[in-house]
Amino acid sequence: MARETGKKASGQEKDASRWDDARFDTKLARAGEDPYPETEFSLRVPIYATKSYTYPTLTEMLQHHYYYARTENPTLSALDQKLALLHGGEAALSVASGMAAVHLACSSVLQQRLERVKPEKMKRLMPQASPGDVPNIVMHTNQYTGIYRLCTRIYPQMGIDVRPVDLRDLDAVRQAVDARTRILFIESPANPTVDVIDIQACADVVHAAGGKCIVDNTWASPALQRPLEHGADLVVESLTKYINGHGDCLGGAIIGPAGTMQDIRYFWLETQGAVMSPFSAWLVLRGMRTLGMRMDRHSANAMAIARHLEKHPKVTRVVYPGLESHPGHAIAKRQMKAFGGMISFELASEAACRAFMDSMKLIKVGVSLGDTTSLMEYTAYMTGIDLAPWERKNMRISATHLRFSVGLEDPADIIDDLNQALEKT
């Protein structure tokens, strides 16, 4: 019952008496949770760990949009709304991983949403039915290895022609894009070579041909770059990286027009099942509250470290968008608020790289990126391990390529660790 202070009784207190006559096992299964206690005054969005949503009547159920957790969950809805607002998009969809986001976004463009289709029509839609009308994807020669694997090893088996070109060369882009181009896929800055792509210029080319532009914004996050403002039709993010920022969960997101997001949610996601858990969504919501401050620190640290490495006698090459020596520096200044926390650099030999990787003390050896902790990767032996030598050559990943995700430690401590490890090479 309500307290004597006159405060209104909560929903849980008001409904407690309904269980007075229930037996023990019924109370065990239902009491206190049915209906769910009021949470409208909670400071934080709760974790809705449920598989489905029930209603007293069919009429009431049809008035709501929560049915089954594979398509919607209140915790994920809060995350979706925040992501859409941060990107300046109409809607967003959170999914299980960054790769899930990429595949779902591409699927929504490459294929049709089909329902109640008879088998005869489905046969006409098979790739074999139109061998002279093969759709294609144009993507950068250097691509995150997971996306590269999806586009070059899986999509061709589905009848999709994949055309890797240097997206920094607009003449090459114009030659590659044609009337059958469904997607121009951009990752900028690109993983792991830190190439910077002119999003607006590439989007203009593919739009003129009737295709869509999808941008992987993982290395920048919406704190530094908002691709929808530069012509992108859809944006994908690996929430695992900077947006969550704490290295404790996986997640991905797609951002774009409301109608497209609705199709992806209720057809592609519901069918393919790459659903984010409510707990992961809650972790991402917690982590992204500090995204702006973290990206400022990541960028400031990376700039100081890139300038230091550029002057170090044992470093043969440094690539960072904030350096005037970067070929895409002017483009990065135009489409990014700051230059991010990712640096690429090279040493004189493979032996030097291995000695360096084995000598770091503060910086951790590990895949992934965007963490508070500084992470170093020897690309040829880590995310690039399943690439053939000719593939690494085409992607401009050298045998001495190092990818550095600069963390939030004091930059002086990071530089000290780099110096002592370089001295061992």
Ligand SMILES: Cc1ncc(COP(=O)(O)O)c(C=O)c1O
Second form
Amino acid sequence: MARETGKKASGQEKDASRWDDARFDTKLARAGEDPYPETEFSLRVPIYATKSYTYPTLTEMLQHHYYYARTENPTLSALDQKLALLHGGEAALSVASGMAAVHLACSSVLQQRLERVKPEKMKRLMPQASPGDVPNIVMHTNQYTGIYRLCTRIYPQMGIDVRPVDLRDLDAVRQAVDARTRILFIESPANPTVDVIDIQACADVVHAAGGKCIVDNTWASPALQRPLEHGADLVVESLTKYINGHGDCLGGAIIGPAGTMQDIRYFWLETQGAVMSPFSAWLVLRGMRTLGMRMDRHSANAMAIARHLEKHPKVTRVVYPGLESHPGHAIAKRQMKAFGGMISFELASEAACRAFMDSMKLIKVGVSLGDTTSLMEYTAYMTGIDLAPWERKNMRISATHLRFSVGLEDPADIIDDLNQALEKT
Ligand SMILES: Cc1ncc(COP(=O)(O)O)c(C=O)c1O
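Taking the form predicted on its own as the starting point, write out the structure of the form predicted together with this ligand.
Let's see the whole complex now, leading with the same chain.
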């Protein structure tokens, strides 16, 4: 049921434009939540634990926005509004996870929103087999493995040609993009190699061919990078990471033009069902009020640690966008406010990596990132474990690649722990 037209305003602030001139941290602390029509006297938006919204009469129901929690919930509406304001987008939609956000955003560009289809027309919706009629996605060779799997294991089965190219090479981007390119998908900085991609330059190429640019902004968050300002059409975020920042729930979001977001909410999300729970939305609202300060501290800690690792005799390679040695340093300086909390580095051998991973005392061994707690992963054995050796090679994930999500502990304590673990190698 598509309910977006002719209804009373959803449960968002009556006058959201009053935040237009507010600075980023003020929006973080206040926007979307204050004053909130349904909770006029409460400092915080409550958790609306309900599946349906009921009304005394049909007439009143038809006048209101909320009807079923698979499409809307007031706790989620507050989060949506805050995210849209932080990114400078017209609208946002919070969903169950970062992966759900990526899939919903791509679905909305790859396929059409169809309201009614007669049975005799259904066959015509099946993907066309003729080579000239195959839509394609251009993506970076290195991508978060979940997104890489979605693109390489699922989308080809749906008749979509997936073209991984090195997006740092603009000539390669120009060669890969053509009139059938629907999406150029960027992750910057990219997981797990910390590559930096020039968002504006790539967006210009795909726009000239008539396609859309989607940016996964998870490793930067809106506190450090706002891709809509650099030509992106849609932004996706895994709220699970820095935006929530406390490692206690999963969530994702899409940010973009109001019409597209309505399509995604009332057609794609309503049909696919990857809905965020109101409790998770409340946790994210609570966590993200400190996002600006946390990102400053994550970035400062990571900078100090990257410089330390660069000088350490047991470390063979360090990749961090804040280092002058990073090939994308100048681009990162231009499109990011600071360089973030993610570092990748390598040791001399697999044995050294295993000894190191078994010797840390403060830093935890774990997948995911963006928490207050420092997390280390040995990529080949963790998020990269499902990849074939040739895929890891194409993605430049070496057998000694370590990915470090620098937390908010005192950087001197993190460095002490790195030093003592490196001594064991
Ligand atoms: C860049 C990036 N995008 C998306 C995701 C998926 O997010 P989630 O775990 O919330 O589904 C991740 C997870 O690590 C990620 O690193």
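Whichever C-alpha set is largest while still superposing within 1.5 Å between the two forms counts as the rigid core. Positions refer to the first chain, counted from 1. Bear in mind that the values here come from a model prediction, so they are computed numbers and not experimental data.
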Residue 412 C-alpha shift between the two forms of 2 Å or more, rigid core reference: no
Core superposed first, then measure: what is the displacement of the CA of residue 22 between the two forms, in Å? 50.0
